[in-house]
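Below you'll find only one chain, the form predicted on its own, shown as structure tokens.
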Amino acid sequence: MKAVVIYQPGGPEQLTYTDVPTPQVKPGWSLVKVRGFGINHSEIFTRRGLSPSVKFPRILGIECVGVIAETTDPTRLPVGQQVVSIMGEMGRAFDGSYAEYTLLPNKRIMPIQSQLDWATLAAIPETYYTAWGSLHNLRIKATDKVLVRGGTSGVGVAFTKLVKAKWPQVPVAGTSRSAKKREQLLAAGYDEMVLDQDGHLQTDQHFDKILELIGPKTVKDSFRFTRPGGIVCSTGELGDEWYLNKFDPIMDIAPDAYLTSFSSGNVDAARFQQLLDYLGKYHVAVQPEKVFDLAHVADAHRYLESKRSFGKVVVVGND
């Protein structure tokens, strides 16, 4: 089969499109024909060598959509069944989705039913599931004023679409380090742009709920703009920092406010189905911003790392 293999950490040029043996089915695992997957910042971190547990060579890819090609669970996962898989050390402890086929543990494979095209469906799993969990942990209400810190990211755009689909009256602001992305943010559904310069928000506004996608690097600053009783949900780590530094919870959390988080590693099949039902019920416009094919995964990485990057980047396989 064709796959994209990384033999040593480094830049996008380390992602090698090549021929490798198709995985052989083993007990408790099934073979998935990959029809699409999203490109995620965590995969870029791993490619750079910033995931110490990952051994090379490795086929990256922490999510996929596709169909069962060979199965060891014909009752739940019959051949031809449409499926989704997210996380569970996929693309880290074992080879992931940057390939025509991937061998996955049955317990990590979720059967689904969807009429969406593969590119659209590929934009949902990691990105929308992460946004979905964050939305719930932020306890969004119709009276809230919301900020998405990291507004140009795929999760940020997905979160805003989820909020606006159900609560169109809720004002949602999105941050960017570049004032040039204002029109893109507005077109994506945000009500306004807040400039984020050197880790500091350039505004005098305060918000009830903040989705923090930059992560530990800016959590402390986000609380400076949180209303009493508000919630900050630290979900992303786009700031390339994984731990809070010099953070005093007593002094740095806004008065009567709360700090929570969500990880897409908290995968639950029922919750994922709730997400799909929500997308249909509220007619959420799900679509990727940029689509690549398997042979150009390196270009997808370059785009996601560039200043031009906006929204969700996906890769779709051949029919």
Ligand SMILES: NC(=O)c1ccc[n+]([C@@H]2O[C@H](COP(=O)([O-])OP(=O)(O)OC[C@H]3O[C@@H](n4cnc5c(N)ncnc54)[C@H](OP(=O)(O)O)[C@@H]3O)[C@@H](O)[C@H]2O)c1
The other form holds:
Amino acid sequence: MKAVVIYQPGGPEQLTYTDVPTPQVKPGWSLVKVRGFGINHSEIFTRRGLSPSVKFPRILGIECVGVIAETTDPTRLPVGQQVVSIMGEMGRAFDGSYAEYTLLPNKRIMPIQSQLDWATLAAIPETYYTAWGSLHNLRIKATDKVLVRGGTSGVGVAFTKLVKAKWPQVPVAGTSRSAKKREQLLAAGYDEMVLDQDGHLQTDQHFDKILELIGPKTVKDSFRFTRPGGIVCSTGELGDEWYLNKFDPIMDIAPDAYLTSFSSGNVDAARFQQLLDYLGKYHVAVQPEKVFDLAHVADAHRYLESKRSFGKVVVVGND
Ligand SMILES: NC(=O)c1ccc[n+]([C@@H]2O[C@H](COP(=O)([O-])OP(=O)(O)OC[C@H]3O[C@@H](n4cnc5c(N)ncnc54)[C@H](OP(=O)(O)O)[C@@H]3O)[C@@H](O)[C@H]2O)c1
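The form predicted on its own done, now the form predicted in complex with the ligand:
Okay, now the whole complex, with that chain kicking things off.
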């Protein structure tokens, strides 16, 4: 089969499109024909060699949509069944989705039902599930004023589409480090752009809910912009910091505010189907910003790392 293998860490040029043996099924694992996947910021990080537990060579890719090609669980996962998988060490401890086929533990494969085309479906798993979980943990409601810190990211744009689809009247602002992305942010559904300059928000507004995707690097700053009773959900780490440093919860969580988080590892088939049902019920306009094919995964990484990067980038496989 064709796959994108990384033999040593480095830039996008290390992602090698090549022929490898198709994996053989083994007890408790089934073979998935990959029809699409999103590119995630965490894969860029792993590609650079910054995920110490990941050993090379490796086929990256922490998520996929596809169909069962060979099964060891014909009852739950019959051949031809449409499926989704995210996380669970896929593309990290074992080979992932940057390939025509991927061998996955049955317990990590979620059967789904969806009429969406593969490119649209590929935009959903990790990104929309993370955005959806964050939306729940932020307890979003109709009277909220919302800020997405890291507004131009795939998760940020997905979150805004989820909020706006159900509560069109809820104002949602999105941050970027680049003023040039203002028009794109507005076109994606945000009501306004807030400039994030060297980790400091250029606004004097306050918000009920803040989705914090830059993460531990800016959480403290975000609490300067919460209203009483506000919630900050620290879901991302785009700032490349993983731990809160010199953070005094008593002083740094604003008065009467709350700090929460969400992990996409907290997933099962029923929860994922709830997300798909939400997308259908509220007619969420899920569509990837850019679509690549398997031979051009390196270009997809280049785009996502560039200053032009915006929204969700997906790769769609062959029939
Ligand atoms: N908790 C979970 O389970 C979970 C699940 C999925 C994703 N995540 C995390 O959520 C975040 C978003 O993921 P994604 O895949 O949607 O990201 P993405 O699409 O790759 O994000 C790209 C955007 O990140 C911004 N950015 C890049 N480097 C930055 C830096 N050093 N400081 C500030 N902004 C930076 C850029 O915005 P501007 O240039 O416009 O400023 C760029 O447009 C990531 O940290 C990811 O690891 C968490």
